[in-house]
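The form predicted on its own is given below as one chain in structure tokens.
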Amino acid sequence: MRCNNAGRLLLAAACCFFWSAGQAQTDLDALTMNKKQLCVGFQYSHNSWDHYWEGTLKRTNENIGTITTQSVALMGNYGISNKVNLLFAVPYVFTKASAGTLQGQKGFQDGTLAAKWNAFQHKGEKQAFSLFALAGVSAPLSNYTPDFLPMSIGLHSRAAFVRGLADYQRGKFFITGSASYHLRNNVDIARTAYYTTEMHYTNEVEMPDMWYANLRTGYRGRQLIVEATADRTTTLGGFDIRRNDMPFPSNRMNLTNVGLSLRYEPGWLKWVTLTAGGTHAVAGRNMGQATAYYAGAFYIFNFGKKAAVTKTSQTP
């Protein structure tokens, strides 16, 4: 049994000021569900920071103290075929500050839907290599405001992404690399003029696109997967936060994270997968130096005539 939860489909949230999605990975791994199998479950995430980068200047702010973001997400992965999977995520997000007068926000953030295709696969006696292509979209699920950072639960921008992924496995050791381009739609804010590096007499904010790259390596067994992760988010444009000012949706938001991810399938709980992990920001620009952790539980439903066990697409 191999359950791919849809954690990294919250990547849109990684661009939200001071919240990176340190979730388990589905659109970032080389695993697929079998045809007519649905893996679905919930994942809890916790993210907090008290230091942040104002442009390139690392600092604290006693007026806000520690910013904490929590989320509970319904996630799923359905096998249209053994090579094509459909993934979705629906997160509910809470934010709060430990000091000052800024009020925390809560609500449904951005729903995500994506397709994952195992485009090429070669297996030898002790090694395997695969290529994947992915495409997805996300859109706000509620009328939250993006113009209240860092307390906003998201950026309220409709987005689309395409990703290429390559995976090599030898024995139980594997290494996976991927890169994606994210196209983001403009957003509307509740004011008729605003200043970035110049004055804008409109309520529409032009959102820069972004690149995302991910590298992961570790042990991949039939019941246990342990992997070290590193990822980089790069915004293609935007501007820095002005000194002592609040952040703005179209700021340049760059972030580098390192982390550890676990996925375990207990033999005494058939069709159940447990996930856990965490990340820490090691470099950034206009982002919080956040430490995040998550845990989730997922169950596989079989809708085919025979309840075939799910498989790791890369196990030689």
Second form
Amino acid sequence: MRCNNAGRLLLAAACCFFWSAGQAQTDLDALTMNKKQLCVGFQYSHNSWDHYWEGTLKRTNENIGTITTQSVALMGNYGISNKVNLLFAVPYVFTKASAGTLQGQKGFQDGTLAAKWNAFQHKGEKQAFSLFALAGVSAPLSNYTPDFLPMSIGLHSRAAFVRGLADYQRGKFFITGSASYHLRNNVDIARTAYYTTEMHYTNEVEMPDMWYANLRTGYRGRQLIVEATADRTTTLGGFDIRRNDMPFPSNRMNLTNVGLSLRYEPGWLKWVTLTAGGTHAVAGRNMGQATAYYAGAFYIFNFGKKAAVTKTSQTP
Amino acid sequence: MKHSLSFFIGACALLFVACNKTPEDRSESFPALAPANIDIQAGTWKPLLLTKADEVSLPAPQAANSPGYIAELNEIKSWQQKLTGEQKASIRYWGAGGVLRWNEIMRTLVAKYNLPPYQNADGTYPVPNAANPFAYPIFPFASPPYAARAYAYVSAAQYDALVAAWHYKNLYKQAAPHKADAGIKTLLPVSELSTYPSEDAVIAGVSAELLKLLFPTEQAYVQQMATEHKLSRILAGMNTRSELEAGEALGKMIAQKFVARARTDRAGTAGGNQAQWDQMAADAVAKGETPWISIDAPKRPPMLPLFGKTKSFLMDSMMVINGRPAAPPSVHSAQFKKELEEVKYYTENATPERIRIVQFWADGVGTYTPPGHWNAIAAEAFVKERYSEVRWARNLALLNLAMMDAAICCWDAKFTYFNPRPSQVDPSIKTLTGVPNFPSFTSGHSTFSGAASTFLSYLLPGQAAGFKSMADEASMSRLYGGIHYRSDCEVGLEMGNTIGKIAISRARTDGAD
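Follow the form predicted on its own with the form predicted together with its partner chain, if you could.
Every component of the complex follows; first up is the chain already shown.
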């Protein structure tokens, strides 16, 4: 069994000045739940930074110290069929600053719903190749403010994405690559005018779209998956934070992370999956240089008749 | 497989729910200015610095039958033969009103320059230097007092220059180009106002000249805007070149009076020095109070502590001192403890509505500041009134002179009492907006808003209730945000109301009402 939760789905919504989202096996892997299986659980993530990129200039700020973002997310993945899964995530997010006076914020951030389709699969004796297509939407679940960065819990933009994903496995070793395009809706702020590189007399902020690419490779065993990951977020537009200015939702937010990801399905605890991992930002623009880690626990409910027979779609 | 595919297509369709569109910008939809009243007598209105409307002389226009004038009419027709989309957009943009557009340009520059300097490696702070404006930190740091004064000077100079322009319009009674030549198309609303000198060029000339002083690194941008503004009048068939040249020259000459005043109004030394800052703290200690300390890290010198000594247009220095409010509650008093608890209550019990109010009025770093916000509010109200350019200028001038006085009186109180912010006294108070780097009493937002709403209510009595509720909300936003005590807000609002009334008494006697 593979519990294929939706951790990284948060990306669509939460790619922010601070980048809060969880990190798990996800809508970024080549695993699917079988028909009428529901994998559901919680994931905790912790993300912090004290350096950030003001435009391209890396700096610290004694008036905020270290910004810490924590989140607890309810995540799930349901097998509509063996080929099509439905994924969701509902995160609750907390922020705080270690210095200065700015107040931490908390609340339900952006919920995500996505579909994942195993469009092509080829299985040989020793190797396998598969292609997936994903599409999803996300929307704010509460009326939190996006205009209080870096303390805001998110950017409050409705968004949608499409992703292509390819996976190759040889023996126990695999490599997965994916790329997605994220459409983001404009956001409303309380102010009726704001300055970016010019004045805007509106309370609506045009949010540039984003590209996201992810590469992961490692060992995929029956009970254990160990992956090295790298990913890159590229915002297609937006503007740089000026010298000593505050961040803004429509900044050009770019980030490159490297990370490690683990998944374990204990033989002695049937239907349970445990996940853990972390990432570290190695390059960025208008974002915090975050180090993040996460841990999650998930359980699989079987609603189908032949529930006992489960297998991953990918292991040859 | 079929189901999979149709499900996936369904999911993709959801994507189209989210599609970007460029937001509608209110300033782009302002209609062409068609004054309800051309204020034909405005040449007799009382100027602010000029001793009389014709203090600066302006030669008579060339005769309507002179070859030079006819050549200028031909120039207009030549431009009009083929107008590009960009040129038509320029006509539309400037056609909404010169005073309006230059006020917007000011707000843009203030927002662009409203950034506190980053510290030096040793924890001290560099100060923007007007003599070396391009070096970091770029001159100026358009903080609220700096901005209040900048808006005031430009608006006041525009007003005096337009009073002079109206005087000469009436004196020379030049007919509009389209009356001299039926081949000239007018692409903007026409009026019976004499077109010599061009009021648009007066505004462009006077504004550009003052902005050289106030935003010296922006001269290229400012000159480009002035050039576009003037050309738009030829393209629109509204003015000849010599009407524009005369207007610009008049504007520039009159600007010099204001530039000279600005150089000697004591704002240039408002930053003070270490000894003066220390003395302010020592005075507070001598009174048994807790002196203000910067909450910025590293500790930043206070923002323009001597701005209270800047020379006002509408008040003399004794009026500032005599109007100074009584001291805020002592930090040792029961009243102070009660007010501090109230600040803490609001920060710990923020509601979405109060957060909205805090953000709506924050007007902090990187914005056009509270005076800019009130200029924006006024401008959107004035557009509906269809004022003549000279009345636009007069109303914005008095509004901005009142807000400059609000800055003077508020800064005078702040640095007389030098009292601490709530978060200094109780570091557990976490704020919903940045803590400004100067003492608490009185609230700048409240003082600005009291002055602005009082004066705007005089101009537009039908909207008085709306202006008052905006001012009350702006004032309370600082308490909700956790950066001001209630007495800062209430006394600031009251002081602002008094300052607004001084502008009203001037308005009652300047001949415009």
